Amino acid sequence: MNNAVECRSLTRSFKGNAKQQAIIALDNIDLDVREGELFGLLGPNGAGKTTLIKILATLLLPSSGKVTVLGYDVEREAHKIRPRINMVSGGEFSGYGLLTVRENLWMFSQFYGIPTRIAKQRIDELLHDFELADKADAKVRTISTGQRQRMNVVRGFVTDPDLIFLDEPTLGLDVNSSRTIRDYIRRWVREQNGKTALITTHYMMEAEELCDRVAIIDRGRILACDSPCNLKKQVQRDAVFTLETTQFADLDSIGHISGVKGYTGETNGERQKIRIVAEEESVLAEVIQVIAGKGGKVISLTKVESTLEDVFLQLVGRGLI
């Protein structure tokens, strides 16, 4: 099987100012994305995900290393890559509010030189698949945020790319809109030969459900890359717990406990839900002691099965945000 993306010793740095050293956004990355794969990229804010996608989409040059996309070098052969790729970012506003949904999509198709007859056929099919057929002739400024984001995703597929980059395509969307987008991405990759999708997401369940393989990136480095199933096996030997507590000061103190590999905390009203990956169950006694010392009280405690989020916590030590 050919690789749709190959990165070898990829580094990208940005110049600092007089008081700041150069910022290394990507640090000596080696990465392969196989042709026909639905590949996920997970990392906290500032991990280097967007920089990596911009390089792969020929919008940014690497500082050093070699990168090929669809067999072409991103520095010397960008003109051969661009007609065969597309990119969609979640939460972006693309298109012109004075034009209709159909007119916007047709306009974008013309940037790629797609014959009008083929473009119109694809637009009609995609609007049906994304449940937007009834909005085809509505002005973009009049449709909802979820409908506008579905239109943006349609824009990505209307050019029939060989490789599509989807940067958090379901960010902030309702359950139905998110499901519609995920279902189409899955079918698009599975039912067509050689089509490849690279998706970044803040939703662990989305990555676990969709992706053949996932790379976890933090501080510009790839920490792990494998199928969600194989990644989860890495933490099966660890103890994973969820605790519900009353609110207490200094949640970060849990991360300083010896034996705690990672944790996340989520506040809901007057209570907190905490998820912990620990080396062994005995660590829990000190966790409870620290919570009590900070003025909190444990309401419930559950030992749970490992998830992709636990892999992330183990490797990165903190949540995505």
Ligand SMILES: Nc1ncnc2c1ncn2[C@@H]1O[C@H](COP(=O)(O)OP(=O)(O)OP(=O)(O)O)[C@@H](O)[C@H]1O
The other form holds:
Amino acid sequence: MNNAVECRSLTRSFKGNAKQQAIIALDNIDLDVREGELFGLLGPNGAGKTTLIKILATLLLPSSGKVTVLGYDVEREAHKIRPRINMVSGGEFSGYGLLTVRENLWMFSQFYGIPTRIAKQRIDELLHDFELADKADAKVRTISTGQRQRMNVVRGFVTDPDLIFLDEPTLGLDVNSSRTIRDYIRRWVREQNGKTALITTHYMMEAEELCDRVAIIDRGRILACDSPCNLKKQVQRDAVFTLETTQFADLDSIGHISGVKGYTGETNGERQKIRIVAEEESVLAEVIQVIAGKGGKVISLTKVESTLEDVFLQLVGRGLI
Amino acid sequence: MAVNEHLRTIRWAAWLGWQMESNWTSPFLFIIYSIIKPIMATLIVVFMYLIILKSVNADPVLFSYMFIGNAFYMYVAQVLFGISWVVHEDREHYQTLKQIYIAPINFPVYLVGRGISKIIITTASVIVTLAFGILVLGLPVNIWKIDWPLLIVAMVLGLFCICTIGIALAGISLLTARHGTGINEGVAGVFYLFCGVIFPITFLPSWGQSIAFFIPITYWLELLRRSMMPETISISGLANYSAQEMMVLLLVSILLFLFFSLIILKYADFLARKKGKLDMTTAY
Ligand SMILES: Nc1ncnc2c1ncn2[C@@H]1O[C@H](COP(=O)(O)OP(=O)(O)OP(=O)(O)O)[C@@H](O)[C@H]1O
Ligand SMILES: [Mg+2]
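And the form predicted in complex with the ligand, for comparison with the form predicted on its own?
Shown next: the complete complex, the earlier chain at its head.
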């Protein structure tokens, strides 16, 4: 499979103010995004996400390194990249306020040379999908910030790019609008062949539930890059369970089972709450056997999942928001 | 890129520009405003002339020279600077410059498209101004004796030239913040002073005349005046050149400017991408 995006030793620095030293926004990054992938960039404020997107969208040049998008070099072949990409940035107030929503979208579709009939139909469908149909003929300056943002997401999809860059597309949107956008992105990538989306976010859940693969980025470096599932495995804590049992004698015997790294017990009336940290899940079978042998009954059992948040905490050393 | 695609870009950029020009008020007010504004602007110059020379009849040739030059200078003020202003407007006000920039269109072509609405409106203003001059102020232009072929050819070349210089300034605007547009005013001042707009270039010191000979606007205005009021040749300081020679000079200086404009834009475009200026907004 081809790569939609390839970065090799990509570095981007910005000149600081007088005397201030240069800011390294991206520090020697290697990254591949595969064609047909829904790829997430997850990182805290100032991590370099927007900078990376701008370079890929041919708005900004790398300071050094080699970057190709859809097989073309971003420095020398931008004109071959542009017809096939689009970019949407959340949390900004862009758009021609004196045009209507439909006119705005229409104009951009024409700059991309979308045939009239297709453009009209696509605009109608997208406006419907993003619940903007009733605002289609409203002037852009009269619609709300969130509606404007949704309009910009529509603008991104209306040109039917092969590769779309979405920079925090759900930033500041309500729960419903965010879900609509996420669902649309997911369907757009899944239901068509070879469409690629690169989305940045600092919402953990968004990255986890949406993306095929996620790169965790902080201070211009990529700390990890894998599927959310593998990422969690990569820094997986030992298997952690909580059990609730009836009272039984000799709680200590659990500690003697091999593979149990530790446990805590807490008596709560008739009930016994136990938290067990084991090397692996299979140890659990023996734990249950031992409890039964001592006359206890297991009432409930919960495995505590590690989340992307844990991964992030471990890698970055601090939480996200 | 195919010609078709450029035409499509021009069409929709011009449409956008037209919406911006006309949408801020009712059509009626828009027309009134479009007529009143240029007349007012011209009257200022006319009053200056009247204060010095007391009456239009005192020196009809000089009056014509000044009035026609000033009327057509509106294209420079409106179209040339309108085109370079597009960059600031799109980047700061609408925040759409980056969206336009990454679209698969040719940026100079887009700029020219945005200039078209200005060309149309300015043309109306120029016609209104000239009509006002002829009918009200007694500007001695005989509309039956206008050299139309010369006027039209000069207009086409002149507009091409103005768009070309506008593109170069737009390129520079890519690199400057909104309040960094002093350069526009500087250029406007240079053209106003050195190109024989309201006084003949013979009034300039010799180094100033050398500058005038280098700028295509000088030849353009002279050709327009010749087509409408040939008597102005006597004071223009360009009497030694025939209309054909001037046309060649105009063409040569346009090609020179086109060449430099495209180089400036290409380099500015590179610098803007390098320095991250394409979505810069000024924090006040
Ligand atoms: N034009 C610029 N000039 C100077 N420094 C810049 C510029 N753009 C970005 N930076 C710096 O580069 C670093 C990365 O910024 P970037 O916008 O890429 O972060 P981000 O990951 O998108 O953050 P956020 O989540 O806040 O959007 C920051 O330290 C920022 O200050
Ligand atoms: Mg950002």
